[in-house]
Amino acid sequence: MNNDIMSIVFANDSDSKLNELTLHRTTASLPFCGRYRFIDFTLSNLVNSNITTIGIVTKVNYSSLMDHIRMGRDWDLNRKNSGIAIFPPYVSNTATSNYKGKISALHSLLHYLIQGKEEYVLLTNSDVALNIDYEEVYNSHIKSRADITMVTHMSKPTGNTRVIVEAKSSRQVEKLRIKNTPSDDIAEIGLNIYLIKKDLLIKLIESAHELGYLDFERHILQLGLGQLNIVAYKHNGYSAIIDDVNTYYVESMRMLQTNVRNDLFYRAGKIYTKTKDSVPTIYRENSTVKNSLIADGCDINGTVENSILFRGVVVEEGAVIRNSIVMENGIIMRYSNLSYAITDKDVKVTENRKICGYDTYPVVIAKGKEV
């Protein structure tokens, strides 16, 4: 069924708001639980899907999305017909400058879509960490006859929220909120993942592009209320949007939650990744370790309580990690303390350091430094 649809991935849609740790990578290759990347959630639902035709829209910082994608081996992608398409940055091949939204970034895709053999497309960012059956929306797209299929989750909006939905009983939307201030209340939030026929998409493109428009949720879905069947598909299952810093902490913790990571990497379908020839890691005599993921390769010998190490991470004697994420290839050395705290990779935290931020704001440490 769903090799009838084709994908459109933005790579770099949040980079802006996650500040240190997207300074040298995109969204899309953000590390994330120990082994994985944030591109690897998108290519995984869309491959256990049966969607093998995926295109993948950049802006900056792409050489580690390319190189951890590679041909798309990992996820069976490496195809002769299909498979995945990088683009470059620019809107045309005349152009100087970045695109500036989603509307000039799909209008410079046109060619792309149009050669395409699907009849349908799906838009997604690639800050969305969740694990979904497209084949369910597309059901539930036939079976409204819709316009437009957006995915949505109920969750607290934040400050970074870009759409919440209010929707009829039959799911059709109503009214869409753009940019909304934080808020305690449960509301419906839309995951930035949108279904929709090809030609239609290709229509709306085009017209928005002559007059000058630049968003897509608001320009489009918003302005197109009225006009459009837009319907929302609520997921039930985990799912979440790490557009900042904050949001990348408190879900990078969460999966700490048997129940929340099993819900993640295993509801609709398993999560691939980069496969690495590792060593398996070495727990030495005075190593400890409470409630944490410890990926392949690492050499502890300190204290790991509440914490996510990447591959290849050394905790020396005497040093402690509470509460704090760690990333590849970082070295934490002796009698150094570590709460609250993200360090990039290849970071070094030398001898008898205190780091410690706070569960609302961790500190965070970029690429390669020595602290």
Given for the second form:
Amino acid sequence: MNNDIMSIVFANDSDSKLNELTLHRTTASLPFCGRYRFIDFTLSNLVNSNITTIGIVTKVNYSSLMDHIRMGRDWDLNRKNSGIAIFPPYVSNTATSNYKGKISALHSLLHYLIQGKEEYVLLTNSDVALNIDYEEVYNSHIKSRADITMVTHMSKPTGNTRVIVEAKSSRQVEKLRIKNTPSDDIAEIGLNIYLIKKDLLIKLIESAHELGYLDFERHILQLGLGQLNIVAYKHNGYSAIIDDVNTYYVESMRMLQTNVRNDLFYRAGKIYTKTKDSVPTIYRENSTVKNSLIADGCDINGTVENSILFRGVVVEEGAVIRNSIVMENGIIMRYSNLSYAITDKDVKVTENRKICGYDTYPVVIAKGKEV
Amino acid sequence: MLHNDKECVAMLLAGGQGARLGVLTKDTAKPAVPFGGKYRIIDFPLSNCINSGIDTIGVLTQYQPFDLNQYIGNGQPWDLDRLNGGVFVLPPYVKGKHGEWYKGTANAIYQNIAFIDKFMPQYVLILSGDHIYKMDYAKMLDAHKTRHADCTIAVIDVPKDEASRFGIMNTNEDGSVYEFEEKPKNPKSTNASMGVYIFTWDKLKNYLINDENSVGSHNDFGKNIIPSMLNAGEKLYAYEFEGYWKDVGTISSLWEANMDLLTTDSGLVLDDEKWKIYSRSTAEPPHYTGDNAVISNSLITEGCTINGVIKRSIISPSVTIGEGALIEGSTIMPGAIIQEGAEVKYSIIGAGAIVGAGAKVGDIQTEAVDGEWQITVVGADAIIQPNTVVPVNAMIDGEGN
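To test you: the structure above is the form predicted on its own. What is the structure of the form predicted in complex with the partner chain?
Okay, now the whole complex, with that chain kicking things off.
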């Protein structure tokens, strides 16, 4: 069934804190869980919820994203009507701040918004891993007569910017605090996913832009609390904002838990990604694999424990990989040893090398490097 | 119409019942039978076509076609969703007042003369849907053109003691065929026909029409078309193919071909960037290997959960292997569940089948007489109750359980 929602996806949001991992790519194209990119969760959720008019806003390093998405065929988004539109950099000046982006980005997309025949807009970042049915968010939006519905989850604030939500029992938001101090107390945190009527969004963006406002969360949500009915929709399944290396590592490792993985990959629909036609993975005579996720196309003749191997990884005889993430086409040669490491795409670890990080500080080996 | 012309159109014969595969083809056509973990048999000829530059393929179906039709879809996984050309599923249909099933391989092509003529090809490539091999048809077409042949038949050298199981092409020194013998008792040569033919279309069309009009014909390429072309003195050549090729029309050979993926000396290598075998993806996360899993010499695909012991086996997508289960020398098709402590040896477990906890299916074979392995087969969606024993060579139907 068709619905009346279009989507704007922000591809670069927290790039700076992912360091080497987003040196050459957008957060949206950051690889996750063996064969996915972050944008796969966003696009699959949208498609599974019948939202097929999708504009993706990019800022820097977007070639890997374009290469991943192509015409959107892998998500069934190569449509005659609707489908994917990618908007290359909207920053015409030297502005680099993340928050400089969102309001001016939307302002530069006004024509795209106006052109769309849909009545509602779903705004989302692409550093979120979750499996959500947006039709339920829409139903809640209508039922609660909200001006803006914001999707939230319960988690501990990290040191990165988080929107802490305080809501009445009716779920109407009373207070929004924007924090970047870590805490051990679980709080309701915004996932940077918003549903809003298109006409209202256009009005809000135009007036914020005229006043020189930059920050969607501060200048539209926080300032708007008195006048707008902002409602929090709490997602109860697995969800994570992944905007630094440590969270990336911790959330990747959580995928080894079958219930967490099942929630992310099957809760409201399947997660699609670009197909690569890899062959099945071969386990050879000397392989020992425990508690690990292994994508297709791997060739394993060594030891792999508590780890995630992406597509096409080679683990030679005697190599030992523990508590690590090896991205696509990594080659771990004979008798080398990886512990608490994240190796990016196309990394080669030569014979007898030892790479060792710590559980709270995994070592990252940048794309294409040879150790 | 000039722009729509194709030099060569491929016609893939996928209509056979595949009776020798028993319960595996009860609800599915033979070409749609899973193979090698993430593939179906038809992925091989379709991938060979696109890798050879042939982008117009008619797939002739008439037996249990739904699974196959759905699998082929618009042909996108093989890059066959084309504006001009692509893949077409061709079931028999009513023409004017008459309509009939495909009576034989030649009749199936005869009934689709109009389809082929739409592309005005000079050549037609005839393929089967039950062979596992990687072959560059473009090279075979070059040989056909160079020799100005009317028909070129791909042949493979088979061991002398096996030759009597094949259609044998007896050739002159220049490769021209002087005699075709179907399963000869005393074979004169070891050139077995692979069921891959290239015909010059105008020539073939005449023979198809004549064959259709001849009373008592089996309307079959091997039995009728090839012999009558030989009798008439047409130019038939053998094209020698070197490489892996296997007819997977029997349980034993299907099992063998799966096992061939696990030995490097079999010649069947799928990890080949230059000649990829494409298949429809199932969109599953990576497979999970648990703490108590022990896996050696096996292929495992995405979406699986493995907690048991696996030796020399092929595990298709979304299969679950419970704690303490043992899988040896077997191929497990998509979505099957092998529960705790079950043992599956030298077996083929159909898609969606469940082998209950502690059940024992099949047993180890040390040798095969006449190439016939005693393989145990559990059909799609069959349920084997816990702690039961399924004997060697048994075939369990999915129905009635």
